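Okay, so here's just one chain, in structure tokens, the form predicted alone.
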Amino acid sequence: MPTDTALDTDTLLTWFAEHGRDLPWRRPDCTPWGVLVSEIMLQQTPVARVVPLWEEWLDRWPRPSALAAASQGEVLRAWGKLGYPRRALRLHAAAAAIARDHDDVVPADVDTLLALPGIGAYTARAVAAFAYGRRAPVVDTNVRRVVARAVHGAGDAGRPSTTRDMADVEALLPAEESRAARLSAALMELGALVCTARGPRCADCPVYDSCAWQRAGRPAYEGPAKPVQRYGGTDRHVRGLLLDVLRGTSDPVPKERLDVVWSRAGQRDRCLDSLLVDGLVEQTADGRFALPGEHR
């Protein structure tokens, strides 16, 4: 898709180095296994809560065979209250695999890294790019923003389309593949420090003058009104709060120390349930619950 306007990609690169965050994941000597295991954590999940949960996983399973080798319940036990915790168990089930397919080293090549259990477009791409210096288009909320506003003139993204954001991206990178890799963090950088959705320091942008919203007068925008999420209440809340009495004990429970966790009998039967199906819980022969791997 031929984009509206240049992208300054000289000037971009220039203001990552001067103004990139030092994030751990981000220095020399972070492994490609350092790399994926940040990217797992940090969907939907603010940096500052991920850095010192990422350093506690990385000295404790520094290579994917040493997290495979623990159990489901401590990697569940360890993920503590980082959010989605089904992401546990996907980057333990990757690890596993990396460990027994690949010698234990984390694979740089997009097509095997998406062969991956649990592994997805995005942190495939992600990982290619920003642990092995590869051409991949990484495509978040953030780099959809920076390239709505600065290339296309639109206040906001819009819904989401794999195929038309990748090739936007895809379009704006260039050949030399470590400059692209570093032009795909780049604009995650703009979108998380200064194109942000609310407030944007348009002042501070490297890219202002030849940002094509600046350029329409930073036009509203008129899309579809995106759904406000809420927290407390939802079925993800009630979910965290049964995996929170397992996640405080070694020993099974019964059903009645869940009970006490939400008054409502439904939801919390109905979110239980859920949790044994999704893997995250485990029944035991005589009717306790557990965090999986750890009593059967």
Contents of the next structure:
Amino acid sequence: MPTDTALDTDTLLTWFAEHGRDLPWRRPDCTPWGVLVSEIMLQQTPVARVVPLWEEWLDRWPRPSALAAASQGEVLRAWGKLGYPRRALRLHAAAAAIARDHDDVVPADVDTLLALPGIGAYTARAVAAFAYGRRAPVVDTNVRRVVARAVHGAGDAGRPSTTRDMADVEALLPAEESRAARLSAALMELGALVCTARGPRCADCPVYDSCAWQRAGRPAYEGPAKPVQRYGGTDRHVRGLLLDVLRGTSDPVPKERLDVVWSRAGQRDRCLDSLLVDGLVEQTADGRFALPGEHR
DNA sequence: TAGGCGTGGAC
DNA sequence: TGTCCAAGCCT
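Give me the form predicted together with the DNA now, not the form predicted alone.
Following is the full complex, with the preceding chain placed first.
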């Protein structure tokens, strides 16, 4: 007789059909392009902050070629304070590649998606699954946590290993394509709504009865401590302050306008240099600074 | 592969 | 307040 119970994926699918959120990029009329934009925006960013910006972007740039026709500066300004603005530049570049090389149609093939800028192991499979109904292991932080608990009986996921993590999820996926795609969404949704990092709501969990973490008595996480991400006073902080100045003006600004945002000159200059290197800022012929692509 | 890369809300 | 966290990617 079996010593453990396989995760009840049928029940999870039923729960998702009833309790999954009605997010705009999940609606039947959403295009693959809409799904791709949502996935990039959602990287390390909460759903609530993405929704309004996603609506704005899809209205303004309904196809990859439309975004590709915009300047980098326009795109960065439209990205606003969503965070990690290099994502906007990479999405812009991906849109140009899709328009040029793929007839303005977002690819459905994982390897083709992986070749595009800003699209990694997670996003490529998320687009294949959610935009095209493909069977692909979609592994994000939610899924890693759900698998760690419900399958392995651990308190949380350890350090990521793309190969091992995808194999874990692959083993859970049903054979049928669209069903597998829905299970991937359901695993993520369970992690986002129920099997959360802090304060998991096990009493509301659809797979409580087949959860290995429950059977193990809900042991605490025992792996290596996760590194703390500081922000205040870091280069990321200063880069954010510098970019905020440039987003707020239509004309190039002299360096003095940037110098006032941070008192430590060495760090300030290093950050401005790194923004230039990253292509997030450009210098005009007369030495002023601006978002890229608008003042050549 | 470990660390850099924005931002703001929740507790 | 400070800490943790949020659908990762790139080097």
